[in-house]
Amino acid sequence: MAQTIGIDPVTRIEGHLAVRLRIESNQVMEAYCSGEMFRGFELILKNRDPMDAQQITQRICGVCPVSHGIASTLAQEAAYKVIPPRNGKLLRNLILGANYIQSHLIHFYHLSALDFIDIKAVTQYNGKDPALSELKAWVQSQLSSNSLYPVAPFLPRYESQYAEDPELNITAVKHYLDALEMRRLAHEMGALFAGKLPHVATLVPGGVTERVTPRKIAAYGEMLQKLRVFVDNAYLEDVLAVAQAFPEYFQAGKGCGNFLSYGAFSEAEGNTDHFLPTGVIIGDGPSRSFNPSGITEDVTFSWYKAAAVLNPATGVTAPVDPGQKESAYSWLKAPRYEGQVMEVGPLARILIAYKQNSGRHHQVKTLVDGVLKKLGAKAENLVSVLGRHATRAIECKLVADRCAEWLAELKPDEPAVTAVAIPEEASGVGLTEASRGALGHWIQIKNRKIANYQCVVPTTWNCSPRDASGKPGAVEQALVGTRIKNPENPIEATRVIRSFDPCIACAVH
C-alpha cells in the first residue's frame, strides 16, 4: 500500500529543505524536494553600484562565499574587460582552495558522517584522550536523560542502522572532533590573504588587495601541511572505511547520471585553463564541451511567475504568493542544460576529469583508480551516494596538494590588484564552482547601476523542483528507488540527500 513521508526539515544540511516521498513496499516511487524560504538578493542588488555585487552576494552562504565573492568579480571583471595580476589570481585560488577544504571537511564529519558512524559507541571508550573522555560522559549523560528529543541530532529515537566495527565509530568519533579544529585552522589559513572568513573582505574586480608577504607565505604553508596530513591520513582513510562498511551505498542514489562543470582554479589569463576542469557528461557518454548558452531556468512548479524558459542573461526572479500557485512547490528554479537535469559538485568534477584524462587531470585517474581497487569497485560505482562522499575526499586532497603548488609561485610585494572603471553600460558572466558544485553570476549594467543580476548556485542545479516536461531534478531522481526499512526513520532517503552536500539557503537567495 502507498503512503506518503514528510522528512521537514532535512537536518544536517545548510538551509531549510522539506523532501515529500511516496513510497510502496518500502520503496520511494517518486520524491519532491521543496525550498521553503525566499531570500531575494537578486532583487536587492537591483539599481545598486556593481561594487556592492561582490559584498552583498557572499551574504548568500556562510559555508561557501568566497565562490561567490569569486563569480561576482569574474562577472565584473568580464563587463569591464580587466584581467587581475597573477599574484591576484594566485591569491583568489588559495583563498579559494581554503574554502573547498573546510567545507569538504564539515560536510563529511559534521554533516554526513553520523548517518554512518554510531556515536552511542564512544560509551564504551576507556582510554585517555580527554576529548573522548568528555564526549562520553556527555553522551552518557544525554542517553540516560530519558528525553523525548535528546539535545544531539545524532542520537534518533529509532533504532537505525550504523557501522559494527567499534574502531571505526571510535576512530571516526575521534577525527569529527578533529575536524572541528582543522575547519577552524583551513578558515585561519583562507584568512590571511582574504582579511577575514566567512565573508572575504580583500575580494574586488581586478584582482585582491592583500599584499603578499614572506610571513603571510610562511603562515599559510604551515597550516595547509597540517591540513594535508589531516586530509590524508584521516579524512580519506574515514570514507574508505565507511565505504567498506556500507558496500550497498555504492549502489544507492544514482540520480540523472548527467554531470556540468564551469571549471575551478584558473590557471591562465582570464578564467580560463582551470585546474578542476569545464566539461558537461550525459549519460555514459565523453566528456564535452560546454556552452554557457545553453543554460535556461524553468519555474512552472516554482514560486515565480510565469515566463519563458530564459538564460540567466536575461533571466527574471518575480516571486508570487505561494497560494495563488498551485502546481508550484519549491522557492527553487529548475535550472537546465539543453534542456537536461544536471547533477553539480565533487563527483561532476572529478568525473570529467576522470574522463578527460589528459595532463594533470591524469592524476585524478590515478587517485580515483587507487581508491576504486582498495574498494572493489568499478567507476560506474562513482554515480552514487559513496561515489559522492569518495569524489569529495579525493578533491579535497587534489585542491590541498595543489595549493601548495600556488603558494610556491606568489611573488613577494608584487602587485595583486589592478584598476577598474565601472562603464555606463555593459554585462558580464562570473562562472566558477563552489565547493557543492557549478556558480554561475550574470550581471547587467546600465547608468553605472545594476540592471538586473541573476545567480544560479550549485543546489539550485541539484534540488532543483520539476521543470515543464515533469522531469525531476537531480535529488529527486536520486531518491527513487531507495529502499526505506522504516518510514518513521527514513535514514537511508536523509543519506542519498546529504550525498549531495545541500545548501539550501544558497539555492533560494
Ligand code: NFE
The other form holds:
Amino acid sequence: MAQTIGIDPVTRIEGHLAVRLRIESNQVMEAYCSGEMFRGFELILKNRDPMDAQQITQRICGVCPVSHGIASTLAQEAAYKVIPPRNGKLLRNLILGANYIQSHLIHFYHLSALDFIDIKAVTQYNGKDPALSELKAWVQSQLSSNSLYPVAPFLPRYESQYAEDPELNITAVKHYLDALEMRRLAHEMGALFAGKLPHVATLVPGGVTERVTPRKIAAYGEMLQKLRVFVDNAYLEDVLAVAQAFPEYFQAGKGCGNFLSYGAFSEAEGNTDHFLPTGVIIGDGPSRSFNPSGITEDVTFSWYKAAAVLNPATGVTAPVDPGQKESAYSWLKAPRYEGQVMEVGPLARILIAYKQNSGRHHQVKTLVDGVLKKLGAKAENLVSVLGRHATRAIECKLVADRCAEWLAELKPDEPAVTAVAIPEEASGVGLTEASRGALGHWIQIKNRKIANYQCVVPTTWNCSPRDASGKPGAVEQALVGTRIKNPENPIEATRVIRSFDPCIACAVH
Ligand code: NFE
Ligand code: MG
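I've shown you the form predicted alone. Could you give me the structure of the form predicted in complex with the ligand?
Full assembly next; the chain just shown is listed first.
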C-alpha cells in the first residue's frame, strides 16, 4: 500500500527541514526535502561596506560561522589582491580546526547518537559518576511520568530499535555528557585566537588580528591535547561500536555517488595546497580536478523568481511568495556541478583524499583501511550512513592531530595580518570547506560597496530540491530505497538524513 508521510520538522539537526516520503510496501520510493524558512542574508549584504561581510555572513549560522568568516575573507582577499602572512594562515587553520572538532562532536553525540543509543540503559547504571547518576534519576522520572512524549519518543515508547549492549549504551551516554564539556573546551581553545566563539571577532581580509604569544600557544596546546585524547579514545571508539551494532547501515543511504570538495586548511601561500584536498569524484571514477566555473544554481523547484541557470559569480536571489510558485517546494536553491548532483562533507573529503592517496594523504588511506578492517567492511561500503559517521570521526582525528603541527609552526610576535585597501570595483571568490562540506562565497564590489553577494553552502548541495531536469538532490536520492519498519516512527529515514549532518540555517541563508 502506498502512503505519504511527513517528517516535519526533522529534529536534532540545525534549522528548519521538512521531509516528505512516498512509501510503498515499507520502502521509500520518493523523497522531497524542504527548507522552510527564508533568511535573506544575500540581500542584507547589498550596498554595504565589503568589510562588513565576514561579520554578517558569520551570522548565517552558529555552528559553522568560522567557515563563513573564512570564505568571506578569502573572497575579499581575491578581490583586494592580498594574501595573509604565514601566521595569519596558521591561525585561521587553528580556529577552523577548533570549530571542526566541536562541530563533529556535536553532530555525533548530541544530534545523531540518539538514533542508535538507548538512553534508557542509564537506568541500569550503578556506578558513582555524579553526572550519570543525575541523568539516571531524570530518565527514571520521565519514564514514570510519560510527560515528554512525543518530544522525546526515545524515552517511553518504541522499543527495540536501539543498541542492546548495556555497556555500549552507558558508555555512549557518558560520552554524550563528556562531549558537552569537550565542545566547551574546543570553543575556549579556538577563542584564544578568535577573540570569541562561535562568531569570530579577529577574522579580517588580510589575516587574523590576534597577536601570537607563547602563552596562547601553550594554552591552545594544553586544551588540544585533551581534545585529541577524547577523539581517539571516545569518539572514534564509539563510532566503531555503533557501526558494529548496526552493520546494515553500511548498505543504507547511498545517495548520488558523486562527491565534491573545494579543499580546506590551506598550507601554502594563497588558498592552495589544502590539508583536506580539492577534488571531484563522479560515480566510480578517480578523483579529478575541480573548476569553479562548473558550479551553477537552479531554482525550478525553489521559491525564487524563474531565472536562467547561473554561476554564482552572477547569481540572483529573488524570493517569491510561496503561494505564487506552487510547483516549488523549498527555499534552498539546487546547486549542480557540471549539471550533476554532488554530495559534499567529510565523506566527500575523505574519499577524495583516499582516492588521491598521494603525499600526506597516504595517512588518510592508512587510517581508513584500518577502520574498514576492524569493521570487516570494504571501501565501497563507505558510501553509506555508517561511512559518513566513520569518515567524520576519522577527519576529526586528522584535523585535531594536524592542529598540533600548525601550532608548532606559529612565530610569536610576528604579524598575522596585512593591510588591505578596498578597490573601487572588483570581484572575488572564496572557496573553503565547512565541517559539513563545500562552502563558497562570491563577492562583487562597485563604488566600494557590495553590489552582489552569493553564498553556495554545504547543505544547499546536500539537501537541494530537484532541478529543471527533475534530478532529486543528494539527500533525496539517499532516502530512496530505505526500508521503514513502522511508518509511524520512520527512524530509519532520519538515520539517513542525519548522517549528512544537515544545517538548513546555512542552506537557505
Ligand atoms: Ni550551519 Fe554550515 C557547515 C556551512 S552547512 S552548519 O558546516 O557553510 O550548510
Ligand atoms: Mg545562495
